[in-house]
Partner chain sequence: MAKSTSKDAQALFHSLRSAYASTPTNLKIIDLYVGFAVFTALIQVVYMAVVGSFPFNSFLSGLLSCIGTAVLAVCLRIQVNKENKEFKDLAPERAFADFVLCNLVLHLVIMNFLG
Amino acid sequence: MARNLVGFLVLVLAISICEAASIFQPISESHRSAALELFTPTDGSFGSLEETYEALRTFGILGIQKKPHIGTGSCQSVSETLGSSSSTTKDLFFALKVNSILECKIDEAIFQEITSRLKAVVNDGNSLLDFYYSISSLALIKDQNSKVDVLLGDADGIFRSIKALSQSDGRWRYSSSNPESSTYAAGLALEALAGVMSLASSEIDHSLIDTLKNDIVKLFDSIEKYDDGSFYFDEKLVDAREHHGPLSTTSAVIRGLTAFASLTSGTITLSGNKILGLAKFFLGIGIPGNSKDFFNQIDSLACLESNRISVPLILSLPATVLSLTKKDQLKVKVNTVLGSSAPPLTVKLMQAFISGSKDSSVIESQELGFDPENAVHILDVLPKSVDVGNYIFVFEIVLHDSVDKKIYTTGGQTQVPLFVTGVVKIDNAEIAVLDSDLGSIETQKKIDLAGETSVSLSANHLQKLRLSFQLTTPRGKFFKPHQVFLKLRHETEVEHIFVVGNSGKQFEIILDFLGLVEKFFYLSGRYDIQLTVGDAVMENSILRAVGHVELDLPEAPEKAPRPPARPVDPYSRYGPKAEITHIFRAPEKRPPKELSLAFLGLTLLPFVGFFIGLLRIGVNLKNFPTLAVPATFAILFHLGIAAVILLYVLFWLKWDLFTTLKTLGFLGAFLMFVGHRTLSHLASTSAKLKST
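Just the structure block for this chain alone, the form predicted alone, nothing else.
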């Protein structure tokens, strides 16, 4: 039963997650906390200027004040990169990006030199990346130093050179020699063309700009959509050197689109729903796990926040679960993607219907009140027609000012899943034992399922057990939960689970023990009764022991099924074993201390006799070698003999036999070597004396 309950809760959680996927929340404090964790410098600096720019840009957009101090080291890196003749256009681009935020002190001469190099790359450029990095860098220099001439003399020709890489479907090629087109490259191209427009010394042909607007519309015709209303671009390039996923591809397109829209006059005919869908895509991914994706998310949302086409407004609910018992209010917030306040507007609740049944509408067109202090739209009291259950609420945002309607996009009606919960009332709960033949009640007891209850019953195989009760919602209507189970558990831990059905407005189950004797394996004895009533919208779900019943069942026939073996507790199989306590044998009785000392004295007598014998005989040291090398070997030989004697003492006092023999092996080899050298010297000396 516990496993079934866990499965039910997992199912409810999965449903909640799937439903919550269509609820989009603007950027919040959780993103600011994640930014400080993802962008962590090492020794006061990041790995590259690209990472430095992404961190600084993210901190700036999110308004993070307590950011890591990276200014000094980054400015030094910017100066070195801009002053180096070996720096690539990409290196210069990100160095200028960082400098646009930190405003490092760069000499005007360096800007002049870089400008000359970049203009040469633009004039000789033959790939999209060359144009992108060089033109974007010139645009950055224009903003950082007004004294440097960065204007393009042949802006119209450069515009045409970049436009020549475009394709009929709105995508772009990286170079004329590469036939493959890319959606990611389209974003880079739009950003580069926006840079050309900002650097043009003369007006660019309007027909080229109009053609580019049509290319953007074609590009958006290939946009893809999720079921939750979010839109995104995916990279269709097959043989690319570097594949870009939907997040980076969509981010590149948004940067290029907003950059181009900010510099062109007139309008770009794009659906507001698609712009809102792009915002939903970036908000729907939550908080990315790496810094690159996080930067793309935040930077793209910042571009959407201030774009000239249409600024998306996000409708969100602080709480998607409302309690009828607690009289919760329906609250709705409308903000921009970065959480800024929305212009004056009204939120209307157009419709609310039970999930999965659009025809059963419970609310029709209600206007929500506005709380200016908390900037939320509120429906004070849910109508009587709204009971516990899973609903879909349909909202519509109406802007007050006609000018705001041209600036912002609301996406029309927004559907939001909502759970309405409450305490379900349990009435007329009874449990009874019935006679099988007549159906008369032998024992009947009231039970309190909302409180503590414990009944004691007894029955035999010719009787029945009946359990009945009623469930009522806070609105007084019949309530049918997702799961209603009755469990009987024998004292041998054999469990039997039954589904409790409903007839009309009453839940009832009747167990005929005569037909269940085989299912019960003819096991007589005590059965604990447990009732489970569970639902996602039921605040007082039940998992409660009702009592027990003593069953008297007949003896099992010879071929009757046997009860299953008890499940093995994994903790008993793989858990820690019981500690093994070993009892050692009691030590033998030792002899008296005096006897041991006497025996020690007897063992030392031969050693004493040895020294006495040496004194009696007279030790002769005349033959002891006098030369240095033989004398050294002779001394080592005698020291080895002394070491062997010391070894015997250690064996007697402390060491075991194996340690002693191992050490004796090394000493024996040593004694053989030095003894052989000593005896060889004595033998040669003796031979010389005899020959003379």
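Positions refer to the first chain, counted from 1. The term rigid core refers to the maximal set of C-alpha atoms that superpose within 1.5 Å between the two forms. The structure presented is a predicted model; accordingly, all values stated were derived computationally and were not measured. First, how it differs from the form predicted together with the partner chain.
- Core-superposed comparison between the two forms: CA of Thr267 displaced by less than 2 Å.
- The Cα shift for Ser323 between the two forms, taken after rigid core superposition, is smaller than 2 angstroms.
- Core-superposed comparison between the two forms: the Cα of His461 travels 2 Å or more.
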The other form holds:
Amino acid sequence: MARNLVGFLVLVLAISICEAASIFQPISESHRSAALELFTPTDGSFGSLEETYEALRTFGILGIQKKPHIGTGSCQSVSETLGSSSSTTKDLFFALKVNSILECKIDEAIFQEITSRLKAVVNDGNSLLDFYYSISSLALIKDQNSKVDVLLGDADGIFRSIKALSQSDGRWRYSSSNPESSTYAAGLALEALAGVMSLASSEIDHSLIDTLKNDIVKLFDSIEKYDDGSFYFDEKLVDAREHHGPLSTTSAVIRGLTAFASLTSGTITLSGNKILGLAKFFLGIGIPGNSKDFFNQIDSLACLESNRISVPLILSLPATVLSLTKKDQLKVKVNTVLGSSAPPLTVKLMQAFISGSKDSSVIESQELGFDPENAVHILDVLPKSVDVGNYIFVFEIVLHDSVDKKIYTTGGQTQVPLFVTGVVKIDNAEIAVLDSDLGSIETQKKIDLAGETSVSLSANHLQKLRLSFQLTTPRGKFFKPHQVFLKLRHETEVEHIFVVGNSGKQFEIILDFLGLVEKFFYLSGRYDIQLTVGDAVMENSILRAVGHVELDLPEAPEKAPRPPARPVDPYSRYGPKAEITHIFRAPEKRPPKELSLAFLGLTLLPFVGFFIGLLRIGVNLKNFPTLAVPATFAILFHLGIAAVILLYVLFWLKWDLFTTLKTLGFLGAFLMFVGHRTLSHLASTSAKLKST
Amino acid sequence: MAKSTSKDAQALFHSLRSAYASTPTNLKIIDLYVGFAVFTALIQVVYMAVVGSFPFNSFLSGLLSCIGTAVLAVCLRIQVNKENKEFKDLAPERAFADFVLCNLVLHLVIMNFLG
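Could you give the coordinates for the form predicted together with the partner chain, as opposed to the form predicted alone above?
First the chain shown before, then all remaining chains and molecules of the complex.
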């Protein structure tokens, strides 16, 4: 049971964490330490210039001062890449990006040479990536070296040829020969077009820019949404050479959009909600596990932080669990996505309702006070109407300055799940044994559920046990927790759990033992009483042994159900097994060796007597055949008999019956033959004797 | 009275001995052999009575070996005896061959039973 309770609390905690995740926290210290872990150079440099740029850019945005020392090595590889004529436009692009941060010393001549190469690529380019890398590189050169002439003469033409790759739904193709359109490519195209605008020697045609704005609006029509209010772009084109996930796709679009927006004078009509939703998407993923995703997240958030369309403001709560008993203050922070402070504003608490019942608000709308020291909006005292429970608070951010309203987006109302906890008072707890028929109280004891109590009761099957108590919240209201259980545990570990019901204002359970004897398996004896009162918002949830009751139940009838077997301790499976003792048959009593040997000698005596008798009778071997052939047969006959007897001895000592019988077969045949010859010879001689 | 019975007994033994002396030698050998077998069996019975019948199969096989041989020898004696007209046509050699064969079979079983 205790395990169950702990499990439940963990579950509640997990749910609360999950819900808390939908309150988006701005970038904080944890991102900074994660950045240092994710971007660690090996041997003083990152793998490629692309990775170097991503690391440097991330460190720059997060304001990490103690960067790893990669300056000299990276500068060397930047100048090598820029100086080499075999470098691709992509290599040049990332080298220039790194250079824009590190500001290495590069010869003007090198810039001149690269510029002419890049311009050639721009003029003959037909694929989007060529345009993107070359134009972006030229824009970077423009920033790094003002002396080089990077301006494009035919900016309108280049703008048109990039625009020619766009689709009607706002997405872009990678090249004119490739019919597949991609959202990621749209992001690259927007960035490239922004580069063209910055490099144009004369102003770009306004009608072109207006159509592009239209394209952006169309592109934002295909935006996708999560339930928590975050928006993102996803690549529908799946079988491209390089698939981009939602993170890098959204990131590319934001980079392109912000680059474009920073160069256009007019407004782009995009809903602030979508911009805020994009910010929430990046904040909602937490801390990504790989450096590429991390860079995309931080870079996009940095773009959103300073974009010209609308800057999202993020409302976050340092704590979403407030204790009524400790009189916690409701604190709300409003920051930009990267955690910098917001313009002057007021946070209003519009509504608060118990989660699950969204119709009735429990509070009036009110403003939160501002603490300029900690930049926190505070509601000093929670309204009287807010009791313990799970609430959803609805906040609204009101900007003070009307100019700020154009720059920032707050996304209207923000819903935040909040847990209000408190110490629940337990009153009038008492346990009593009642007589069944009359209902008169036999014994009654008060118990103190907050402290240590141990009551001892005794009852028989004709009586009842009553447990009752009242729960009141800090606001003095009736409180109904998630779990109220009474557990009776017999000495033999048989447990019975009862749910304690509530009747109006108090919790009460009456156990009528007469009806429970069968459930209790007719087990008399001591039952320990345990009471569980638990709830996520109850700070003093209890799981307490109240005492014990000595039950006297009738004898079990024959057909009564047996109590269940004790659960096997799962750890005992791995323990040592009981030792197996073998019982051998006790050896029979044997006589002393001397006695047996003596009797062996005795058995030989009759044999000796037999020989003596033979001698006295005067036995002779005169009948033994004297002729060579019959004598041989006679000897063989006797040898054969001796062999058979020897065979029997062997059989007794080690052979089995089959080997013996096989050998006996041969010996027997031999014996038959020689025996027959011998005996017939003897018979014939005796017959001759008779006839003579 | 008592004197006369002992005398009678002496006279009886005497006549028995003189009558037995005329028995052919080969029958005497067989008698001796039967006696030897029976005595051996008796010694084993005494041993069992003293010690106990623990390896009972060994005791049985030993005893039956002796008794069986004795019985077979008696049978041989019956067949070989010239006085018995019943077996007149049976050659003593044939009887001996039977005796040998029966003994071999008997002892095969005995050995098997000995354990």
